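Next up: a single chain in structure tokens, the form predicted alone.
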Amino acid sequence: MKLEAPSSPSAVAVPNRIEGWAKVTGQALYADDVAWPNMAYGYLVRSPHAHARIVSVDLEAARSMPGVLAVLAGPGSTAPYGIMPSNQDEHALATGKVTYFGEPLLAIAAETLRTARAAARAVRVAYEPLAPVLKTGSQQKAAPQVREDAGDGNLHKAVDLEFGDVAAGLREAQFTRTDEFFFQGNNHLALEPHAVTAFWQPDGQLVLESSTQVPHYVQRSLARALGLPEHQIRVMVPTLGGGFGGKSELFPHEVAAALLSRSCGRPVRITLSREDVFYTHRGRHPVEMKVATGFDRQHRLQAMSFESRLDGGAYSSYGIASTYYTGALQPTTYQIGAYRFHGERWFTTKPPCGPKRGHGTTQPRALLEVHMDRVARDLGLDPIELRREILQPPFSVTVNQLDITTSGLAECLDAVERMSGWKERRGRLGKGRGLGFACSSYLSGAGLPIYWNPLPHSGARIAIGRDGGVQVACGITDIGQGANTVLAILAARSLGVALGRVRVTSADTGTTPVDLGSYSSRVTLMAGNALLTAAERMLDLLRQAAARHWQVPAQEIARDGEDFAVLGRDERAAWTEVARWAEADFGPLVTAGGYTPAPPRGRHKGSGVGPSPAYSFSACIAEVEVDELDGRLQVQRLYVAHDPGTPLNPQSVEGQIRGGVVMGLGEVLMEAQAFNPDGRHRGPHLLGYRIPTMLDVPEIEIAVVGQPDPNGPLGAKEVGQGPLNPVIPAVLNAVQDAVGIELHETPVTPDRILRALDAKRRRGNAR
């Protein structure tokens, strides 16, 4: 056989998820399945007050109980730590006072979990209760100080950014409108609760097996908390049962397990109950928002002013980034002449809020898309047509200096309009039925790391054995999104081998290159690009070895499936044989690659929040029916289009879209991390906190659109978070289309619909 030109790498069939068989047969081991010999069980004693000083703690009865191995109190247990370098404000166990109901106060290790719980009941703690602080901003009035290090009152962070003259843009506009909205906070509710096992090895190394999305950041933060060098800590992630951002930082139970293990000399496992998870939280911030826009005669968006006030709970977590994110991505979808953002985050005596799927962008997108719909209605325009007139074009720069590469947003609009029959059916569905539209965008990884440094954001390593097997190592965490499968696909395609040759090792700080973790939809783009670099270097070694063996220039080496061959000659060799030639020439075959995004264009304070190597785009049309007698809302069908660039694994792309859509449906219809006046969660369990079941999920029609992005590996962008964001405003807009009411908060419960309908009937006021 004679080859005339190099052939492309062999196509890789779309696989089942490489971890799928273990999961569906029950063989996958999660963090709570980890079992070490002589293991002890840890338990955290939590505060029964939302706000109180700790007067005294009596541990004697607990320590003297048979089977109790260690009892630890807060003072002096750790150095302060936190995920953001500027806010190191947490301790594993409360010191001096407690600032939210459920805050960990003591840690107990015992032979059995039952004994640990019994010891917790034997502890005697005296408190001096303080008034809970459950409101933000001026609503706090004379509220006590939650945190001694807080700013004015309980203000955590204030942000002011302006690009262009917004006041002039609004003043000179032909049409202006202002809307306000409250987005209720909610929890990630991953199926797997947090769990960790900690064990100190005889050589002094601390091993942590934890259900975390960010093993590198846990290693780094834990080193700070315990005063250890980072190399002395190894963090491993077993199979992980979902995260959605809720496992993206170091948590008190992880530090407590390490402290208890050191104290009793045994491995210690701590698994949180579902109630513990609600109080650990780090979920979606409740946000009060206000937007004002001004349009000219041609319906161009001259100016936008956006304000947000976040209820952050008791600690900082990702709060500074969350505050910036509520203002950063509005301009990625629409061309805006001038843009102003004012944001505030406040401390309250509630569990700390943090990042949840769509971090910081879901709440403002809900208001912005509802607002745009109302603008279109006021102007007598079709809501989709108004958006078409002001879309941010591909390969452009936004008003706040974000670089847009490919954008399939126009195609997303076309797709949902076509699938839903929008033009033919809107306004013709009958009494109580309506269609609502919304669109959105999201990141494909953050442009800067959490702690600023010049190092790669992701690293990957490829090794080829004498058996021809391909070993991929990367620090990413597969949180259920199929990240390991994507890396296997990329390795197989780039090396031109069968997928069955590839094995992936991930999420182990002791054996894999650093990756910053699974958050901000960064894994496919960043780890994927790092892997492609390693693959290119490996292929170069193999070509050199083949060229040396056949004594021809390297450019004459071609591929035919897995085999290597010489152009114009009948000589060929199998993959494994060439790999052995290369090992003989170069030694063990190992190559590595790293990926660092281009620096952000903006140089203003806060410019590091919002830039991304690429943005995904989404659109949604919701079809709903509202019963005006009892206020019940039924979402009958959702039409969703998403631009992920090149879909590397179409099956997983569809799964991620469906998962995000259902999560958005829960947030708009039923989910609320709500609290009583004393600071207790109103329903910290699966009976009290509703999420969609199979009976609540309507038919979902999906279109995948767009084109390969030059910054993504083989053209891929994100799919994990973007499709959630347009679902919520699409449902809100559909309710207005169905019964003519304006809703101004989530979730959309029957009582809120009835109140709005009653106001409409009594005063002619649709709000």
The other form holds:
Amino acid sequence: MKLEAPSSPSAVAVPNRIEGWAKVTGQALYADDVAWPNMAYGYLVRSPHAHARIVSVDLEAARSMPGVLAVLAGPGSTAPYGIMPSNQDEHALATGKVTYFGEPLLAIAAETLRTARAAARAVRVAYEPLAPVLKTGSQQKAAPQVREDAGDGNLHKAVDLEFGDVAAGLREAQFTRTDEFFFQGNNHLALEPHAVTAFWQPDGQLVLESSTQVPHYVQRSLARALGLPEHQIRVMVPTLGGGFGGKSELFPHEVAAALLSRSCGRPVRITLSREDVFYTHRGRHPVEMKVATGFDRQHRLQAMSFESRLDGGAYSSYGIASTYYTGALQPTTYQIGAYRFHGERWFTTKPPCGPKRGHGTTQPRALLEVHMDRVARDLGLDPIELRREILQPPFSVTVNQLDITTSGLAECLDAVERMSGWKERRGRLGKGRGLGFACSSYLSGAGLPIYWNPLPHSGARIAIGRDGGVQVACGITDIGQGANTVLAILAARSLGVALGRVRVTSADTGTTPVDLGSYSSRVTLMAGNALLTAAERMLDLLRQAAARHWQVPAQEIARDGEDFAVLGRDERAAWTEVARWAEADFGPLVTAGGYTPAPPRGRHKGSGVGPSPAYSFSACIAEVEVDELDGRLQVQRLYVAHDPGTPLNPQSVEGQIRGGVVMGLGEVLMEAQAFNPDGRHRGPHLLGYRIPTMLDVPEIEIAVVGQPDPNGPLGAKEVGQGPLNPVIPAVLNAVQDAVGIELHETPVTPDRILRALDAKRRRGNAR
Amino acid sequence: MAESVMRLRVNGREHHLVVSDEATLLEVLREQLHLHGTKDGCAVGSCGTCTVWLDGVPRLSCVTLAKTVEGRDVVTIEGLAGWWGRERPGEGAAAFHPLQTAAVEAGAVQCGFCTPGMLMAGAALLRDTPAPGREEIREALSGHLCRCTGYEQIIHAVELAAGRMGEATPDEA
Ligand code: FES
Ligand code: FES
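Same protein, different form: I have the form predicted alone, so give me the form predicted in complex with its partner chain.
Let's see the whole complex now, leading with the same chain.
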């Protein structure tokens, strides 16, 4: 059995997961597993209308039921809250009106969940239905106002950026093309539904165990929502069953659990049902997009104009950031002479959208890559060749003022081209079969925090006990991506000790230094760098202690495995012994490190979205077969290359690539968070909302390329999100290659293929 | 709400339980026996995370009414290693079923929420089909959703375990 860590540090062989054993034996506790003494069960009553005025609420029957401990109506929170400082527009429970089907408006606590549910059926709420608002932009026509607290009309935010003279670039271009696309929204569908246990203790302290990716932001937002000082709130995250962006802000159930706990004086657990998760959402925004580009005679990309219109749902959530992200990363892959972006986000009466893996960059990347493919087709060029000529080079600055460090993009192109046999096989696969290419790039953490502050984005603390154990404490959350293991690996490598000595404590605002959270692929780079600083400081103390003990200068202290030794002398001492010397000299051994990214280069409004200490790069080639009779699309093979800098945990890197790629495959083939005309979700369950199963996944060939990045810990960049992005356009391009149809929306369902084939045939006949 | 007393054998141990007529087997395992390893990913039979063995057969405990399984034998993820130990007398207690070990080694575990159900289905497959082919594995596990791994490393874990179990019992191969 290879579950133990090897004892020699020279062989820090990496177990895939330090907590792997607990997850395979059922011992790992998730938020819905943590049983607190005397715990009560909470339940949220949700709106049965997409848009309605709440006329009256009668709670008496529910309150008097035996076993019912508390029944609360909104707003619950004492001040509105929200993840973006400029958009504090949420309350725990709706009052006045409800703005999406499934919006919570009442909270109930009872001895058992069954009783809480029965009480939910006993409450009487009268509604006056209002017209649902399901479209964006000018299609809304005289639509009623969704957010009465937010300006006039339903436009949440419009943003504009321009770098260089785009009008001139397009006017003077040798070749121009325009394309439009609708990217359908979709859900994260982490397998673990959200859950929280909250206890408002009699001493005034509020403690939560919640399935969140961002304990720090939950603590901050809760303090605002409840009017409590931050230090009175402690947020802990038990084992987390997946996030993908869906657990990245404070949610109504978290506030409600706290309020119910205060009312009944007991810990209260609220676990969302799968259906609730579709209403809680914060998933991928549906986006309507338009791109226009102009190329010169040498096929250089002179100018690009990109427009996006996001369907935000009923609340702001991360919306402003999402909107900017739909225009932020187009230039990280291609050199563009002049670039213009216009983005809009609209309020509609649907569950709020937010960040999902690839946050805001996935949708525009789909259109951009489909567009580039069509440009190549129009120009009679190989789509990979067209890109090769205009790749944004390593160590350069993009047109929108982003600093690129290492880039393995060219190697990504080479790798997928080679693996797929692109040159030899393209155009020769036979009827109905095709190959499609796309590439992309993603952040290794956002350069700026969500709320402005000059503090470190990540802090890590190392303590060495008298037992020789290394305790790492850091606010990160392991959402299943293996963040705790990466910290253990970095600690072991940087301190030169066996992995088995390292214990990681994370995701607890009460005991760990702040890390902003597991979003924007920031953890490995930012927490990793913070940890390396703490480790350097710790080693320094140990070296000083050894030098003092042996009466030699510190530079003469050397390492031999875990042991300390003196250069050229026969002195040596074990790790634990030296740690004790150091504790005798300096007191208990604790060091800390923090990491703050360099300030971004851009100074324009909106320049806060897009900068990152390092960018990852990806490419994908899809091989597909389309059945022209029934419209069925089969993805037969995917070839994927990714540049994650130094892969710190190669098996996890592979796992992240595969997981991201398959999530992308689901988005392009089947997933849709879609709504009926009355505003109801079309299928808020796993039969109505399908995700890929084992049978839907083709063979995926992977190449990991790239160089160590100077800004990454031991050279590491991100891998959690980037590899998803190129898959969607690669499949779309492969369909065009296979049967010559241009698709204009996701997901690519058989009926859409048939319709496009039909249109193509009619065009053919007309000629 | 009607309740009844029932007998249930779980991971080799006999229990007498007072169970509500509406309670699912999943609820009884998680809430009454505190065996939290079995997960609730959807509660309506669509994700596979709640899979346990009922008389040796993988079953979705979220859509199994507890009172319908009176007197029967249940194995959950917490009991898988114990079952494996009992299957192989003389080998001593086992901390892990070979598939559990293989899952960790193959990188088949990310967030781990699908893992208990996936492993219960995989272990049943390995018991009944000692050297399953890739297609057999995909077929047997296709009712089990995983959002993290993209599945390949899970398939690999089953193959890895099958290989090792084959080596260990050459007479059965
Ligand atoms: S919880 Fe039983 S199948 Fe999903
Ligand atoms: S490991 Fe997360 S769902 Fe499978």
